[in-house]
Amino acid sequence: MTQFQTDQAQLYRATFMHTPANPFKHADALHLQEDGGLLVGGGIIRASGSYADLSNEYPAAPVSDLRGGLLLPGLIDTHVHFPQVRVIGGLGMPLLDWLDQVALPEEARLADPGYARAVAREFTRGLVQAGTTTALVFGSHFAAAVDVFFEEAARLGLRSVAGLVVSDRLLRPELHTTPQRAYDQARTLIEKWHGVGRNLYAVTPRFSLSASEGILEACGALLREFPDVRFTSHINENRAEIGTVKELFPASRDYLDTYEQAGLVTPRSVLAHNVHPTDRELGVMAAHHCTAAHCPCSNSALGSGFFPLRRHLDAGVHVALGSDVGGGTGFSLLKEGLQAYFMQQLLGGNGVPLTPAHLLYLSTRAGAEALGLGDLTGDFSAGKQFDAVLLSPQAGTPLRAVYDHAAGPKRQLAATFATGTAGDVARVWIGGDLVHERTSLND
């Protein structure tokens, strides 16, 4: 480190944990520092290790003491809908009914840019307050609303990957577009926002049920023209949805094939849900290094089914977590981790026993890998951006009692996933910038 960097660096003293390796493949993937130090300069982690070692090596660095809480890498949400924040909690309906009666009427309101801006502020603030520092965001069907979203994400400092949602059938008419307009509007947004600050673009057909071959081909053209943009959509969420897609694409082998034929299955692709995949689909996803975004709260709330995590892992398919707001029940990836744990437990021998290390990985580094950001964020290795969330339960709460009396940090981590909420998020940093702070760490 140069003298200038040393002078500008901050030493964070904290109990911290991260998963620089994949715990589904490495038993020792969870790295823990009970009295740890992270030297941060220019938003980058310059050194990571024990506080004693770093304070000796960098005695002039000012110290920010975060002891009493648990410092984790910033949480990474790989599937969340910007227009749906105001319709969270529409329970009691399966997917297609929920879309028709709850989600799509609200999404149509984002034709008003002023309405879209208010929603974007609520959405981005909700993510950050829950400890989410990076999100793969399903945008709006309206280009002006997507433009507003990127503006608000940049204002707050969120690390966002988002795009214009495109469809041309089976939705409300005002949400439909044409292949040419879908291409033209997305191209304009890519040229304006992709790679600007912390914003990246994701080509986003809603799903094959509402996207014709022409729309999917326009999406494929964008991926070929802009090789570093991302792709996201839905797949195999609900059996009725799957049946309709089969009718709409009679020549396709399965749901994935509708995307495959358009050149949309790549290492830059994240497909949400995949609750009911075929073996062929899993094999193709693995071969193309495509990610499945597992959204356990939404799968439960909409009755979509149990996510076959073991089949994904056995096939070699990468998996990360998504909140699926508003089909999900909130922004907290802690809650998603807990629900993932519950559902795998209920699957018995067909499930995967998940440990706190698995949940931390799925909520952090797995998402970074899914988005092609593994060299930038997802853990506390030296050279990464300082994206971090400080969990510090408020006085008098059960989680504070666990933190104060736990046998060690691993027990604290388990309790954090079991009972942690956005109220326990004390501070959030993105690229070294403090983007959220609770009024008092000891409230």
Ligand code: GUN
Contents of the next structure:
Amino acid sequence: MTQFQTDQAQLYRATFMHTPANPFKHADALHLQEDGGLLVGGGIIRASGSYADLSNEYPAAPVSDLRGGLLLPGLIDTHVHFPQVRVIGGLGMPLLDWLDQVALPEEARLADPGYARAVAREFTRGLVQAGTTTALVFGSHFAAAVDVFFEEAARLGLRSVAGLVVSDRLLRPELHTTPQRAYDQARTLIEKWHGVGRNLYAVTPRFSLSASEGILEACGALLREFPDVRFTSHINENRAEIGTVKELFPASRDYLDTYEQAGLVTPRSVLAHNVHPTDRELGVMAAHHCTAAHCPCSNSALGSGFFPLRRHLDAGVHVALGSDVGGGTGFSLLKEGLQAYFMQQLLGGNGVPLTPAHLLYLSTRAGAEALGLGDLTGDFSAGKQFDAVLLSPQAGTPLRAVYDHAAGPKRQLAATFATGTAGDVARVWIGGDLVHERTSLND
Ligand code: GUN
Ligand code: ZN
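Which structure goes with the form predicted in complex with this ligand, now that we have seen the form predicted on its own?
Next comes the full complex, this chain leading.
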């Protein structure tokens, strides 16, 4: 362990919970400290356990008392669109109509870097206010807007994985590029931003519907050349979309095959939605350790369908959560967790009954694993970055009443997913830095 001075470390005293293991595989995955301690030095958790043990072992460390709230690992959003903040809530349309009428006209406005900067500020603030500390971000079609995004993410201290969105057909002319330009601009952005501070790069074709084989091959070339960059796109979201992809790629076995042929299905790949997969696709995703980003609010708002979680788990496909703003309805991963729970309940015998431990895992550790950041963030084990969110409902709210009278922290956790909002987020830390603070813990 790196040397650190215990008298410069901070001891956080709090009720905390985390899922260092996967509750879909281990019954005792939820770890809970009712009166817990986290010793943080240099932004890293140096020791994690009961407050009694840690205060004995590190008597010189100043104590920050967070009792009365619930301290959780920072939330991790594995699918969210930076240019779509201002069009959240375009309800009433299926995917392709919503793209044409709502999302793409707004995305075209990001050609103006000044506009992009204002949106990037709204976006990065929206994430941390909701308790999100790490995000896999669908960027913009404009390289200058992606630059601006990385600058704003760095300014706030967000842990972000993002990239230039590339397409060369069927959107609108101003959002189209060419394979060569897509390659060149992405390369420049990778060299400028990948691994700089908390920023990482993700190669990002929008979806096969708007991509030629040539542009997917350019994406594959980037992944081969930069073995540490991530990959993200959309897949199997909507039946009309899937039908069009089939017509555009007559030689492909299915939607996944369009990515597979270009070398884009890897352990570093996160594919959003996957509401209507075939068994072959699930088998290949599992074999390549690729992640499905489940976005339940978006799937509901756009009427895309019910995510087949049971089939993903049975096939061995890794699943994490995404808000899919602006097809989704907001930045809160608490709301996504609740909607995932609702949808699995409504599937009856075909659904997976989700416990609060599953919801916490899906919104924290599962995302870290999806992004190859499992050694860095996602839980409160010693050695991880101190990425954390303090939930502390304001006095007079129903959630405060639950916190004050609940039978125990597990009930508080369930109620947090059931009814918690950004208003209940009192403080957020990333790498030990306080990046968001509600004015008062109790107001
Ligand atoms: N497929 C291609 N682009 C998008 C998008 O912006 N949102 C969603 N939900 N699906 C997409
Ligand atoms: Zn999306």
